[in-house]
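Shown next as structure tokens: one chain only, the form predicted alone.
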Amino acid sequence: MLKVLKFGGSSLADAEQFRKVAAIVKSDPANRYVVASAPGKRFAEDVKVTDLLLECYRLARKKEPIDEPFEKIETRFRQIIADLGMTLSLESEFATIRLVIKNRASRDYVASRGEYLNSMILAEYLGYSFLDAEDAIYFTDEGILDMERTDESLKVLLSEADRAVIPGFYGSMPNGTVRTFSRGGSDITGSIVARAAEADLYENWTDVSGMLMADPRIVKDPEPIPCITYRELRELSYMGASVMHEDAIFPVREAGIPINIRNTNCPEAPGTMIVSSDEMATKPPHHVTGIAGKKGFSAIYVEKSMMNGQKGFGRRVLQILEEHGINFEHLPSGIDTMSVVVNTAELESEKDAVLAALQKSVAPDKIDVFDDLAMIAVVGRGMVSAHGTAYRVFKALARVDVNVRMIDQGSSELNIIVGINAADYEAALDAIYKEFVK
């Protein structure tokens, strides 16, 4: 067996941390490759490491001194590698590092270099070898992961170290530099470690034990997921509700290895399971998996007699969005009638332009935009073979006196997605959670 783990922020953010983080490796061997995070926050009111190398970013674009926050993250080293009784300098690496941000370094290198300092202490700390990711992960000239280049450089660099620690969260461009993931990217990065591994497993390290089935902010106690589906995955991160990235998925995914997401700080608990396929899934407790949802959305409602006759016209509606650089959400339909779901703060600044364009191209009869929208997903393999979801989803909405806005459900049957006022998301979200989850 062979296993790749990756540990976030949290489970980082200080020696403690980091000997819990040693003691969950040490205690398998198959955990062979361990992807980490930068330093996150140890309090509440504290400062990630990374933000503080986005301070130091901008007060070098501004030409204006960094010493003050690059004095924090050396002390935030220094503190750790001391805490832990090691032997190990940084100090060289400060200097290159204070050096080129003083230089007018890019901002996805100095963002990447809390992964690079942090992978090296616990190389160090764990007795594992140090491979760059910046030596294994590629970009194309666009920006985007160069999946087929990476897995092969990858499964070289992993052939020739039994164990080893990968920095999480950047790769490299074609002409050298440093090129980072979104935010939370050392997700991704340990998702091509194990598809490059072959791993049988990759363990996903948190501060949480695993997925719930509903936002525990809203919903109070919430079941948590013992095991979900990729697609199912898929459909709830899209709201919001993964705890780790959602672009993560698909290496694994692609390979067909599963994903465990455990808790640093409570590893007995058995987390959640994420696999491939419903014949990998055990059986879930409930009819449906999760329950999640995120407000900020808007409605552009057109209507137009005899729509359904005129060649082309969703795709020139589709069309003027697209030039407008607004992606669509959802495209609940009628004979005569169209409504494009969109991101509210995608639209803003272009909705008077936009709907000029739609007057312009498809004449419509009628045209509005609707604005304070909610979206809630509620997504469960189980419901495929379960009579009445969409009825009792209904139910648990009039319950709480919810008038539901839009209505889309997948041609799977996997998810039902309503529609509401985004006032009332709360108490939605909740009635839903209680209807399934008794």
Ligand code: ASP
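Positions refer to the first chain, counted from 1. Small disclaimer: the values here were computed from a predicted structure and weren't measured. In this text, the rigid core denotes the largest set of C-alpha atoms whose superposition between the two forms falls within 1.5 Å. What changes on going to the form predicted in complex with ligand ASP:
With the core held fixed between these two forms, Val404 has its Cα displaced by at least 2 Å. Gly314 is among the residues whose C-alpha shifts by 2 Å or more between these two forms once the rigid core is aligned. With the core held fixed, Glu254 shows a CA shift below 2 Å between these two forms.
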The other form holds:
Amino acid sequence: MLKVLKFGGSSLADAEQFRKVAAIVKSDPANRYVVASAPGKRFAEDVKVTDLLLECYRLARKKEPIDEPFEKIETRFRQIIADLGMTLSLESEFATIRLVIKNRASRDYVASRGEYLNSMILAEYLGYSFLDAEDAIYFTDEGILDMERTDESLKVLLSEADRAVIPGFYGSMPNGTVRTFSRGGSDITGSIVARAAEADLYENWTDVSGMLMADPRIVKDPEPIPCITYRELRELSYMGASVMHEDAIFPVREAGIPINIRNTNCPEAPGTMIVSSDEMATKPPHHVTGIAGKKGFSAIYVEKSMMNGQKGFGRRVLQILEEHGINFEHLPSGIDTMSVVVNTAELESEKDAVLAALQKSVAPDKIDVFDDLAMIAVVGRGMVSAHGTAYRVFKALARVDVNVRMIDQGSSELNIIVGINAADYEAALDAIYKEFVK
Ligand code: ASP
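Coords for the form predicted in complex with ligand ASP, given the form predicted alone:
And the full complex, kicking off with our chain again.
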């Protein structure tokens, strides 16, 4: 058994959190590789080290002094080291980094130093080797992860280190300069390391006890999701219910390695298992796995008699959206009508141009744009075998008097998506949750 553990910023925000992390890592000899984030927030108004570093970068670019934010960073690391009673000194690292930032270091180099320093401390504290991500994770000239080269080089490095801490969030370009993933990217590093190590499990330790069935700001005390498939996760994350960087799924998914989302502050909770296939998943406790949604959608409604007889009608409509750089989210259609659901924010500045182009290209009998839509996705691998899911969704909505503006059931039978007025969003989500859970 071999496990890769990734700890997020809040799990490594101060010495007390470091102690919890060490207890978790030491609890199982299978915990051989650990990926660390930079120190995150200790309390709500606190500032993440990564953000302090980015502030240094901005100041240095304007040729202004970086002392204030940089000293805050030094103090945070010094305090962690002192509170843990360690003898480690990072003073020469601080001096080098400060100098490099002043000499106009790249943004990615600066942003990556939080993970670098934090991982040095954690490696020393655990008695693990420190394996710099710069020597292990590679990007292509286009700045995209070079999976093949990374996997190859990591395999060699890991075989030489029995137990190691690897900083998250960054790697290097072919010319040797540091490159980071987008924010929250340590999740991706963890996934890449799990794949190269051929781990049995990738544990992603954060500050929540896994994924919840619905947004806790809307539904009171939603139940956690014990197990979810990658496909279900994609359906939910697209609607904004994410606990992890989206790109972290792909490396482990391909390798069939499950992810376990765990809570550093509550290690006894089993968290959420994310698995690659329905066969690997446990039986869901409810008919649906999760319910997620988002406001801020618009529907472009196009009507034209005999539309269904016209070849290429849909293609032309979508082509116009593509030409204006707008993604389409859903495509519910009738016999002579077609609606394209898009993000309102994306459409806004292009709206007049899109409508004019549609008039010209497909000459519709009627064309309208409806704003203030919300979409709710009811997702569950159990739907295929169970009957009556749609009936229960609509019954729940009718009970709270919510008008359904649009329906879209994916052909995967993994989800039912309903479009409603944004004003009804909270009531609708709560009603659907209660229908399936209570
Ligand atoms: N520290 C980086 C950030 O805040 C990366 C990470 O924590 O995953 O985005």
